[in-house]
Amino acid sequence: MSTAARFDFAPLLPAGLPAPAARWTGLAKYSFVGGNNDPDQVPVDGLVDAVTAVLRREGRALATYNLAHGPQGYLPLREFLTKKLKRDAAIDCSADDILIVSGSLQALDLVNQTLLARGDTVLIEQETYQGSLNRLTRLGVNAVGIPLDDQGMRMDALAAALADHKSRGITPKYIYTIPTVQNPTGSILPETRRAEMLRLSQQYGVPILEDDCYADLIWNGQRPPAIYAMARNNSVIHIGSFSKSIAPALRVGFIVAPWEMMSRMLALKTDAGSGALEQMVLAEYCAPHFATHVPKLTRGLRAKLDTLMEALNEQFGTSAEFEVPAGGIFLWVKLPDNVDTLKLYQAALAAGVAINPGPEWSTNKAHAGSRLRLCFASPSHQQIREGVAALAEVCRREFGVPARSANVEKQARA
């Protein structure tokens, strides 16, 4: 082995870069992060034989960056979307105006390029999803939450900080907001609202980004029309993902937007095309089997998180409190005041169970210091018992929070 000292790179980091990665040591024993998937719901044999079908008839065309498609993606992929996309959302667009990403942090990224620079301000739900919020603060652009309630956005609170912006000559570069299955609250934004936020958004000129990943996993399958669908002016960029209905790893995404965004966006978007087969097998396997498969995904789910609840209702009683989300792989759960879960974290963590705390889903950290954000899709239903009770564990010991008590009402509501 060489004896020869180690290169210093530090010398030669610019300033700004993120803080350094730690090194994998695997998932928990009881995992509720991230938003992974149910393993048993991947529709494994389906895309196997997609795989084969897809590669026998078209393999060739690997040679060829982007298959021959073009930088915006597989078109068979686009012209299925383009049929999905109507079917459920009310979006009349065409193939051309799809962009195939590399999952929907890629097309976060893309917008962001586009429209952002270092001292813009965003408009952005208060409790929203973390990697919007972390690419905002890299950017160095001031994110300004908006208020929520159990329907999402709050309209008032929108128009409120709007016409603050406005007499301060500030014009927020965009409103970004999770409509359809909120993250992390789980909320469907009402049609009158979505006309609202359309109204707002034209009269103070401020475009709307309009992230719709979850919009799948609904558990009654109905949805309000997109924002997108809804828009007259060209004001609406819509983002989706197939890591929610399909599976993560496979990192697709897109991008609904006009051409004057999109064709900035296919500037910046230089990295020779997202990954081709992903595309080609999501497409043979979408086609004929995606209007089956959702439902039956959104059945498990919806099991899943009966037991989370009920674990959670068994172990915490009144101590846990939430709200019945309308569909996706996420709860968004309130503890006592006094339970800080940026230590939460920690501890649960040193006991097996994984947990992503309140404050780095919110732009406000105080209103969120003593919630969390569970992920009942990844584990089984005897792993979400079990990890629920060795966090009321954890709960009890480091914060005191009571065992169990009764909790009727909530028992009857979930």
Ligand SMILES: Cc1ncc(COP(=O)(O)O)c(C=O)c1O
The other form holds:
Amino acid sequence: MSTAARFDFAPLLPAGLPAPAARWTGLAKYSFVGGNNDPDQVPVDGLVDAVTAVLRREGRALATYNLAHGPQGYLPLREFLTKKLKRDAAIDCSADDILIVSGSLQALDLVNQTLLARGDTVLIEQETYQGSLNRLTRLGVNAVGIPLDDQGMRMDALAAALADHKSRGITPKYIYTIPTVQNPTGSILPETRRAEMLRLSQQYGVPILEDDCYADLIWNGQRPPAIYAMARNNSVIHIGSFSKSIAPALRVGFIVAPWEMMSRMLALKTDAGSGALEQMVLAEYCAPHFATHVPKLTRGLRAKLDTLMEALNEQFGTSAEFEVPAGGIFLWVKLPDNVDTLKLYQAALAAGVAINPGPEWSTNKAHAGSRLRLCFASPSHQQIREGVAALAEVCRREFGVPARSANVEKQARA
Ligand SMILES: Cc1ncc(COP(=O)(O)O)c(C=O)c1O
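For comparison with the form predicted on its own, produce the structure of the form predicted in complex with the ligand.
And the full complex, kicking off with our chain again.
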């Protein structure tokens, strides 16, 4: 080790940086956090075949930025998406309407950079994706939460918020929605509400940002058309991802947008293209296999959800309340009011159980204070059962909830 004094970067840092990141300390033993997928469901063999085939055939194209397919991404992947979006979401678009990005997080950044300035207002589902909420907070944007019910965003509440903002001379920059398997609540916005949202969007001149990254993971495979597909006036930006249907570590997402937005986002996408190998492999794998891979994946996810719900019922009894989600990888759970899930999160982590505390996933911190989000895709069935038991133990110790442990109840019944 050198004895020279360490260089001090602190005086160089500009104002307004986010708080520094903590060092990575690894995943918890029982990890119910994040949007991770089921490791056993990554189609490894299919991806190996795809990478070999596409590299042999087109590997020389890697010598050119964007594989010489232009800044919107690898053409066969965009062509796959046009067919998939037509079949599944009723979206009529061409490859020219699609931009491949480095995960839908980059899509969110590009939309935000294009449309938002400090002090702007965005209407957002009250319970929502933390990554979207944090981005808006960081940009100094006012994120106004619209309450949800078991069918997603409430249109009466959206209408009231739009009217209220209009009366104050404020035009929100966009309405952000995760309509098809909402994160974290797991609902699907019915077609009638989609139509009503479009009507309100038109009436108030506010575009819609439709984040559809869970749309492939529906238990019964039935989904309403995308809001993008129902719009008649180019007022919707649609974003999607391969993170939830294939694998999040690939970092491949996409945006479908009118050229007016697309051309602005392209001007802001200064990374010289998203990773080409991932795009090539996905196009090669998905064209023949996506349609058979997804139902297999969702069957496995549904089985894990059942294990999680059984474990919660067994360990927490009536203390844990939840609606059965329509698909996806999350369960949104309500515990009794006296449970503070931000505190539970700390205590559980010390015991090796990672959960997402509700207040981080809501604009209404009080409403979400005793709620939590559990990802059931990445832990195994056994980890789900053990992790929920460990969580119940911590929760009972810290908050007296559940009142009795499942073991004591089993002994009492025996
Ligand atoms: C609603 C929503 N949007 C976007 C993302 C970002 O996904 P990715 O960047 O992996 O495509 C996530 C991830 O969990 C999400 O839940």
